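In the block that follows, a single chain appears as structure tokens, in the form predicted on its own.
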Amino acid sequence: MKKYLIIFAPLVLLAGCSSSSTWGWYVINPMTPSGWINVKFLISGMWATILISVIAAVISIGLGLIVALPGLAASRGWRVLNRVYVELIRSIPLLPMLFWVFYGLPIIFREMGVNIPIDPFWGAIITLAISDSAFTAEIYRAGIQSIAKGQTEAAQTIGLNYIQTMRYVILPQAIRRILPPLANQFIYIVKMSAFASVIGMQELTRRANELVVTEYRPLEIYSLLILEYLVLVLIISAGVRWLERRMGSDERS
């Protein structure tokens, strides 16, 4: 309990010191019985945002590097679908976007002669993944459209077909180049991963929500889901960060 006193720690100060029956710390004040267990209760969503957003993130990387590659070939038809992706995934607000993943895929499915049932957890992934493969795939053509096309020649000239030639020498420099904004938007899913919540998942805001249904105290609940979200992503920046100069994605010219 001490190591989460800490990082709640502004939250513990306001409720000792708010005197004022305007305010009602006390709901999230983790020093009270009743206070932690609603601090549990929120915490505990913090597991499904994470995991959500964590394999939303590699669907997304895997998915924009194949929509991305089109891009980038000679073939102007392979260009033109690569952009009518983009182009149309980039326009679809998440929510609409996630209201026709989870209700509107299982009725095509059925359509098709198979039942596919898709729970909160798989259409907050699904929708995350798409959303964000448009624009991983522009991030992936900028990164590997600014490596020199003599990387390319070079690599051409020592026997190494297209597909090794992306494997050994264009991707480990442009992976390198990208990381930070790929690292954006890992940030970006889990901030975007609250839209699960109008789907039913249990994961941060829900939580909220609900502790603010029976508590009728929503200035300090979502102040409190706001510290979560804050604490999450400067973990996920401090990380970003140390990989960055682990791989020399820092280095200064």
Contents of the next structure:
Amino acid sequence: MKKYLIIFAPLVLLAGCSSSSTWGWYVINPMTPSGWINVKFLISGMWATILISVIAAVISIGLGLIVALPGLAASRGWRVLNRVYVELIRSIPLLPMLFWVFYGLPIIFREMGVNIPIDPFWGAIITLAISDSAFTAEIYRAGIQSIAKGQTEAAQTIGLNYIQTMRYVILPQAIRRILPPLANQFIYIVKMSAFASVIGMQELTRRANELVVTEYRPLEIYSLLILEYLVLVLIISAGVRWLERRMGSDERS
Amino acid sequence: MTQAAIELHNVNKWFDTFHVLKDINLSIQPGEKVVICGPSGSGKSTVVRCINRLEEHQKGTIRVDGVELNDDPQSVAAIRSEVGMVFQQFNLFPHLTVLENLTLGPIKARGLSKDEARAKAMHYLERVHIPEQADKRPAQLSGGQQQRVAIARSLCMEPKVLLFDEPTSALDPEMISEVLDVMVELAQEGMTMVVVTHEMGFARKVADQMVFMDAGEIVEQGSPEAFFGAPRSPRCQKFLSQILQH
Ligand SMILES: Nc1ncnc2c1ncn2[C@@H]1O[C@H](COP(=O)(O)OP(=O)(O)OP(=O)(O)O)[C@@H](O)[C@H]1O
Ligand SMILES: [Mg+2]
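Having seen the form predicted on its own, can you show the form predicted together with the partner chain?
Zooming out: every chain and molecule, the one shown earlier first.
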């Protein structure tokens, strides 16, 4: 609990400056009617941030596994495919990738004669999911590789095929090494989802930007914005730690 | 002569440039028990692992029950369904109970119902004398018990041939005999067995054919009487004198 107090102390200090005339905490003072409207406006972006992050994470968790499996294959060709994907995606900064998906991809679709519009919501999700999948793929690969080769061999000798071996033997054992880092990766997605603001997605950061334009109180509004992310990430971190403890205690049994 | 259960003809294998198996020829009849021995690194495990395609050979032919082993996944699947394997390190699935270890293959690979698989599993657990351990996790069992579960797991697939790669080498001395006893019982019931082991007492008792390997070659091969009575090659003589001293 002390740790949380230390984290919040600077914000409390900032708020303490409200008496000075250069400060304008009134813009986000929930006690006043106009301040309350502003606070509600800012916090209402939370749902979009959470929704984008959760959907992107779910896609990334599936995509990461599909990318990781060729990386574990015996044949060199499959492994090269995995390396190219991971290295390529890892080296593209998120913002250019977001622009490419949002402004570029629709042109490719149009050329192909299919009409798939990409709105800010799905543009952000696709970008976050693809960008994150390179990392989740590496998490899967490390987790699966940590399971001894003898397990795969034993599964093969009792006639299980590749998918059955993964499904019933390898993944259930690897999951305790995979789940905590995957959950950690979710924090990365939540933070990166702020970039969705630049393509017009009405999430936390976009809301703050819009309010700054009309109120011109960047310090106060962005302070609240940071606080919002902080709360979100702290909640997820607590979840990750809970998961790590649970997985750890499983291992001992 | 009936069709051989396992037939290796001029089998060669390389790990990169390292020639690990050199012109291996071996013919095993149904019901026959073959014991393979030899110094460490001589290629014993590799021979056995080639028979169920855990390793690929590059030259020569391997036939199991008349089916030739090649790159065709169907031939690999066909052969694996006839050949069981018991490993030195047991390789039980630690996240499953003993019973689940035994029923996984029959349910998923053979399509048995849960009840059928369960009945079969209990039958084979009784044969290895540990039906009371069915609901435990492998980690709760002793090494000897774990290896007997591993044998039962192989038997649940009702293989025609069982391969053993040093099944007692990872065990404490007092547990070796409980595993060997089960293997002797299996041998007496007519199972075709290929056993890599240095347990020469077991070999004398059950082997129909002894194989001595060194540096990737079969150096000596024959009946146990001839093998133990009058080994011809000096390398085999030296190996036997070392191993029988203990
Ligand atoms: N995957 C591999 N890659 C490269 N070399 C290997 C591989 N597996 C085995 N070898 C080498 O092949 C040789 C034969 O190995 P193998 O395991 O068949 O010997 P072994 O007779 O079973 O020995 P041990 O009694 O120690 O089990 C050894 O020199 C080993 O180092
Ligand atoms: Mg070996």
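Residue numbers count along the first chain shown, from 1. Being a predicted model, the structure only gives us computed values, none of them experimental. Under this definition, the rigid core comprises the largest set of C-alpha atoms superposing within 1.5 Å between the forms.
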>> Once you overlay the rigid core, does the Cα of Leu232 travel 2 Å or further between the two forms?
In response: no
